[in-house]
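As structure tokens, one chain now follows by itself in the form predicted on its own.
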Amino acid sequence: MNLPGYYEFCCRVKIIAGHDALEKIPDALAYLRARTPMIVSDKGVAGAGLIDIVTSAIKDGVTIGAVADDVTPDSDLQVVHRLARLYREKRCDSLIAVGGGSVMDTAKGVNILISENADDLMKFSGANALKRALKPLIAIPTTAGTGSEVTLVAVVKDHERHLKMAFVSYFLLPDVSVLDSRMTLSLPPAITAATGMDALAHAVEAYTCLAKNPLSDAHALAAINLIGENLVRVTRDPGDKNGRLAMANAATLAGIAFSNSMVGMVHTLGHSAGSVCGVPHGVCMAILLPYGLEYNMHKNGHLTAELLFPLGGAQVYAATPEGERADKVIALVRRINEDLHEASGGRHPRFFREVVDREGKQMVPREKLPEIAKTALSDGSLFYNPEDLDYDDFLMVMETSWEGEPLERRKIKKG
């Protein structure tokens, strides 16, 4: 193993996990010297009854100061400012975020404003603008994918200016993350599939891209193993509590991994397809992951090969000749996507031409592929990819993943 000469690793989030982990929140709040939290969530989470489960679990010793369940699917600057005002009006002293990535990002944005006693979130955009600890924040993920419960990043969109602003600071890490199987039992199969593939992409790119390190590797491999064993199963059987908890742990492990080693071209193109066409991030990750592995094969195929053991298991690993293990990993990722497609009743897309909105309209018209490729050129995650990509490379990958054909390595011009 070639160890990096220098790396940094940090995860100072306390993690509480179990089938009844929510009941530990009063103790966690007491340790943080907080008694009156504001719950931040969205309509989907509230409508599924998850807020009621949380409030029932923590009713002893905790006074809920406010419940804000109107976070938008794409975290919104105006919502952040409005919730900060509500927090102050209700005299809350802490935050509990219950939801997916957008809810987590919104809660982190609110925490910046209330902790800094500020009225303009954009003053704190970028990296390391925060200089002190924020108010207590407890994160309760309701999907097993984003890893936002253990990341130091928040992304908030200014819809008026059509800008997405990133906020990066160790002070944005939640104080506590609570992983409870009850929070994901109601996830529909298609969302279970997409968010699970998001976690897999986090772990795979964390292990195979340029900023990998021994500690992120350990988290990534553990995540890949849990996902390989559980994702298809819980998509087929949503009520599998043990599988749900395993996937929650996998997403958190993957979140820790990529927060400390970054990601590459799968996320580069995924961010762009999401920005240009509004495709859900997990769907982009599922479609693009095998193509990213194929594109980078000549640079890091030996690392991809090492993923066969955690993803496929000991028997598959032993039965596969050493020179074929990287290809086998890619084939397994495609097999997982096929199984998820079947388990979700065809709602999990395998390639971009299959991605449709609620009305059945195609979300990624082929004529949009050049715009996606152009947008990808300015994404910072490209810096950590093992191989360079230019516009023509991005367009080639998008065209191939739109059709659903394997990427022909002879098309790759790099060396």
The other form holds:
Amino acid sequence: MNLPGYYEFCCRVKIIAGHDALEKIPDALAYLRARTPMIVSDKGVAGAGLIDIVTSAIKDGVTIGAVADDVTPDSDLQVVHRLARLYREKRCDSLIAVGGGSVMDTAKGVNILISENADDLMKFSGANALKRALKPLIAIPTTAGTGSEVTLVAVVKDHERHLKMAFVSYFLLPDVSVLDSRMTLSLPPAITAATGMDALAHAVEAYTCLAKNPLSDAHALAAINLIGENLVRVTRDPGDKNGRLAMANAATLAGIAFSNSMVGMVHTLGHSAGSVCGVPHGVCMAILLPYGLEYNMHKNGHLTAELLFPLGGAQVYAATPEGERADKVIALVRRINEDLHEASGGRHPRFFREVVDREGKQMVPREKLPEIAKTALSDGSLFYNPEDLDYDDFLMVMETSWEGEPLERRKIKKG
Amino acid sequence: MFSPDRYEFFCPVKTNSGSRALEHLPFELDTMNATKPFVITSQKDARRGLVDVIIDAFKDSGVTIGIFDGAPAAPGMKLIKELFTMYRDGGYDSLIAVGGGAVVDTAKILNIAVSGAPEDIERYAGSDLITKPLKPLVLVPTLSGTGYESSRYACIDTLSFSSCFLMPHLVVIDPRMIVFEDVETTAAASLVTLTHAVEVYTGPEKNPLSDSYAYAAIRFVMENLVSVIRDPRDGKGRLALVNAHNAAGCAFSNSTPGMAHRLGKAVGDACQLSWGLCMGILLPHILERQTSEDGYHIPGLLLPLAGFDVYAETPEHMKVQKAIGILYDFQRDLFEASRGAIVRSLKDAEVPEEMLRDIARKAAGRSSTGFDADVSLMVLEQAWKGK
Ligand SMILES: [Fe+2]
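Form predicted on its own done, so how does the form predicted in complex with its partner chain look?
Below: every chain and molecule of the assembly, starting with the one above.
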């Protein structure tokens, strides 16, 4: 087990997992001395009937003070203010966030306003500006991927003033995260695939980048193993309850791993492809993950090689000579992308040129690649990547991952 | 990989480990809204200069700290009441426990008092009776722990307490504090740690979260204990062991104590032996027994015990045997490295054979589930003889 010169590790979120975990929410709230939660969610989640499942699971044990199911796909300051008003009006005493990243961000923003009895969210932005516990917050993720149910960060956008506020504090961690297989059963194959690959990227980057530590490693290994065994399976068979719960566990484990050890260039480029072309985060992760491993190979190939054990299983690991294990991991990640492509009826893209929007229009035209490479230069996540990248390096990775060609090893800089 | 139908997991502990970790303390206290910590330690640790390291870490911070360096090996309620008065009169707002064992028990119980009133303490003895967070508690462990420091457990006099609110908010593992200890002390905490982590990893409440902490703990003990016993100057090994103690304390707090834990304690209490030594002797014998019982996960244990390569090379039907064999080899290696100080059987630990029946009955009487006196006796008899 590697023991770095210095590390920190923390995940204070209580995890309640199971096929009937939602039913435990009233007890969890009582434990937190709350009984009138406000449910925060979005239209997509509500439309899939998930709010109904949550409410019927908890309604006998608590009074649901309010249901706000109109959070925007991008967390928004005005929405945060509106929900805080609703919370106060209905005299709620706690929050239940049901959804993905932006729902969690919004709920965390609301929680700052109502707990601090404040009107100006900006005052609390930055790192460690919060000094005391907030109101009870229960997170119920509806995808198995982002890990935002266990992260201490919130991003709220002020669309009027074109500002992005980031909040970092252990007090932003949800008190409880509830992982219930019913929340992801209806997730379409393409979203299952992309979000699952986001979780894989979290765990793999946590294990192979510079800020790894023994506890994040242990969480990452468990996550990778669960994803290797379950992601393709649940994408093929969405109703597989055990597979769904295993993926929910995996996403949480991966979330804990990366929020305690940071990520690398896969996320660096993923963020910029997301912001320049609007490509969903998970899709970027799926496409870029093998390239990140290839690019860093000369620095961390021994770590990548170890991942063959959790990803491919003990037999594949034993059957592969030590010197070939890292390449085998990269091949396996590409194989998983192929399998997901097939299992989703071609909707899970394998390369950037395959990414299309709802109208079938290509989302990443080749001429956008330079802009993506340029945007990546200013992303902080590169700091923890084993090898450095400049504009030309980013562009090279984008061009090859656009085409779907492997990286040419001799073109990779070795610093 | 095993993914259970349902589980719960909670670990409020933040871990900071490594070079100059103590220097982050003023900042960490600030994030917990604490400005005036009360440090509790033992005379022994104060005498060997460990408190000076703490004082140094606060030097330029502007934070005032109070220090009590007289925690005895067996603290009583009277001491808690005195400390309560000191804490209140000094205007402190948080606690820092430096050391292991009784020092940490004292700090945990004092925390119940200062978060409410000293009269409350008896009321909260038992399981999960504390219902709200206590004052910030920082643990600065040394190698002289018992393996329970970061756990939800504490005891004083005849009272014992179990609550997740007793777990430290922050554990600061600083190499300067992890100084050399004698063989018995070093082995005791690490064998408690190994036993707890193995029982979490193989037990009926196994889940991926507690497994992660247990996995790290088992790997660290297997990779470092023999080498630290052989050569206590192995500073990196000592640091890894304290990391293991911490991780296992977190895992153990999320699971019902297993049979090796209960029987080991019973033997230790009956014969004035260290719990860790007894648990270490009993562990492989109990695992052998559990392989034929429902609800245990023994084959997978080979992974944290031996690592990827051995696990992958070992055929499925050989994994249990291999794992248990490794634990017996480990006992042998510890015996040799300690020049016979860490014994491998209850007989060599000088447990009288005629006491086994009584110990088995007592241990079974204490337990709420799992094993009866007959099974316990069988295991004790095997462990008495040794492998
Ligand atoms: Fe991500």
